[in-house]
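The chain below stands alone and is given in structure tokens; this is the form predicted on its own.
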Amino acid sequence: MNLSRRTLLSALAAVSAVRSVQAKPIVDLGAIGHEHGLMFGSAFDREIFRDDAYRALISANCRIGSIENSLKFDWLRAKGPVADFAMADRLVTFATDTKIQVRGTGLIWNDWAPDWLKSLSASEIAATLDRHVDETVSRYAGRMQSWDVVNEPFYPPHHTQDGYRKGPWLDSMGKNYIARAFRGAAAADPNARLVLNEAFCEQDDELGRSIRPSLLSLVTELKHAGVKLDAVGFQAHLKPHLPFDDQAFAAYLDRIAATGVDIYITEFDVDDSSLPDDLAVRDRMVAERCTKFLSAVLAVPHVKALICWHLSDRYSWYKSADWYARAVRSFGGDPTRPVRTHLADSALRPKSDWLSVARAMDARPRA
């Protein structure tokens, strides 16, 4: 597929004219990515069972999908160590029936730990990690493309040794919880690809630059220790108001890949809080930021996946983020305005950044 700008613009206009997306969009992002050696997809969760149009949009465009919340520890085991897999089972079945390769996110994460976990002793927390990883990964063995085994291991503002993110897993086992979780996941499903997922690294500010060397050191250490680590995920919630250097970030991805791992972009969207209220201007600026970032990042051969953190503004996580309205106000915007952070609007109509993603993927060499 060699998509000209005229073809993509015409297709985008045709799709945008449709008020309810029920059929396969003309610009099929999953197909474009596939032809260029890239798995394209999105996060989704239980909303697909009550929103037929959104389920159709996901099904038509995604070759890979991340279960947003329902496989996370605090969702599975909110009240105690016994897991409730009912919703996760439905979501995995939906994905496999729809021929979407499915990913589990946030298997082990120090944030959002339930109170019952934090009340346990260190040895009990370690045993709980082993149980959670084994039960969860083995339950879906052979059905999962990949797991984000450990999410966001670093957060330098917590001021721990080496910048690790504070929480019950780190507190009880030190950084060894990371290798322990990966070894448990590998034993429970030897065929699933195991991913270490991190945030902020795409930023060229103090936070992003401080995490990069620590993450590279951890990846190198895990690989040298013989831990099964197949890919490193980078969230890429792009923030136009913060410093960025996309070429420098792409060069960093090359260094990570040189350790013997693939690269996944796992939670792609654009934080529009600093951008003008005007919808047309804001959409154009979001699309421009997508283009610049993806032009650099998708040129890295080891980037194998581009996964949005939802396809539509209808389910944008920014809507429920308590800081988002405050941020919009601080930049002089109307905090009640609609978010424009994802590839399709709240009516599920693809926007100009849908086109930006399509063109960026199409610019990659063919697989």
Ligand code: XIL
Given for the second form:
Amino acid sequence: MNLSRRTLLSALAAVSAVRSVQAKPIVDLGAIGHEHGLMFGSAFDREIFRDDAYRALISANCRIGSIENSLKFDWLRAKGPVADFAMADRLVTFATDTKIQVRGTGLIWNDWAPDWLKSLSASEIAATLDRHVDETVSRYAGRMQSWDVVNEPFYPPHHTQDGYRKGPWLDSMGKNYIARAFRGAAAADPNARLVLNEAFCEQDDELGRSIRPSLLSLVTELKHAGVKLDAVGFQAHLKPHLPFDDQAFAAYLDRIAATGVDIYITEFDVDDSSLPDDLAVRDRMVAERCTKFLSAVLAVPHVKALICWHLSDRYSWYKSADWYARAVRSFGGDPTRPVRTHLADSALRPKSDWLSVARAMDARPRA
Ligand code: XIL
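Output the form predicted together with this ligand next; the form predicted on its own has already been displayed.
Okay, now the whole complex, with that chain kicking things off.
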């Protein structure tokens, strides 16, 4: 497919003409990605079983999908060590039936640990990690495209040694929890691609710049130790109000890739809290930010996946994040205004950032 400017403009005109809720994509993002060596997809979770139109939008556009929450430790094992896999089973089956390659996220994450885990001794926490990784990964062995085995290893504001994120896994095992989780996952499913997923690196502020070298050292260390690490994931929840230097970030991705891993963009969306209330202005600014970021990042050949953290404002995670409304207010915006953080609006109509993504993928060389 070659998306000429005219095709895209007429698609955009069609987008604005659409009135009713419609699931059929104007431009099939999954197909465009596929033609250009990129797995395109989105996060989704239990809402797809009650929202037919959203399920259709996901099915029509995603070649790959991340289970947003239902495989996270605190969702699987909310009350104690025994897991409830019922929803995760349904989601994996849905993805398999729909021919969406499916990913598990947040297998081990120091955030959102339930209280019962925090009350265990260090050796019990280590045993819990082994059991959780083995039980969860082996249950879906052969069916998962990849796992984010460890999520967000670094958070320098926690002031731990080397900037690691604090939480029960780090506190009980030190940074060895990371290699341990990867080894467990590789044994439980030799076919799944194993991913280390990190936040903030795309920001050119103090936080982003301080995580980058630590993450590169960790990846290098894991590879030297013979740990199976197939890809590094970068969340890319873009924040237009923070400094960014997309070319510098792309150059950093090259350095990560040189260690012998692929790169996945895992949680793409745009935090619009700092942008004006006016919808047309805000949408244009979101689309511009998408275009700038993706034209730098998708030029890196090792980037193999672009996954949005949902496809529509209807399921934007910003809506339920308490810090988000505060941020809108602090930037002088109306906290009751609709969010415009995702590619389709809350009526599932593609917006101009949908086309930004289509064009940026189309600019990659054909696979
Ligand atoms: C978020 C989910 O989208 C929310 O529904 C949940 O309440 C909290 O987690 N970085 C991550 C994701 O790694 O797992 C987070 O997902 C968003 C930020």
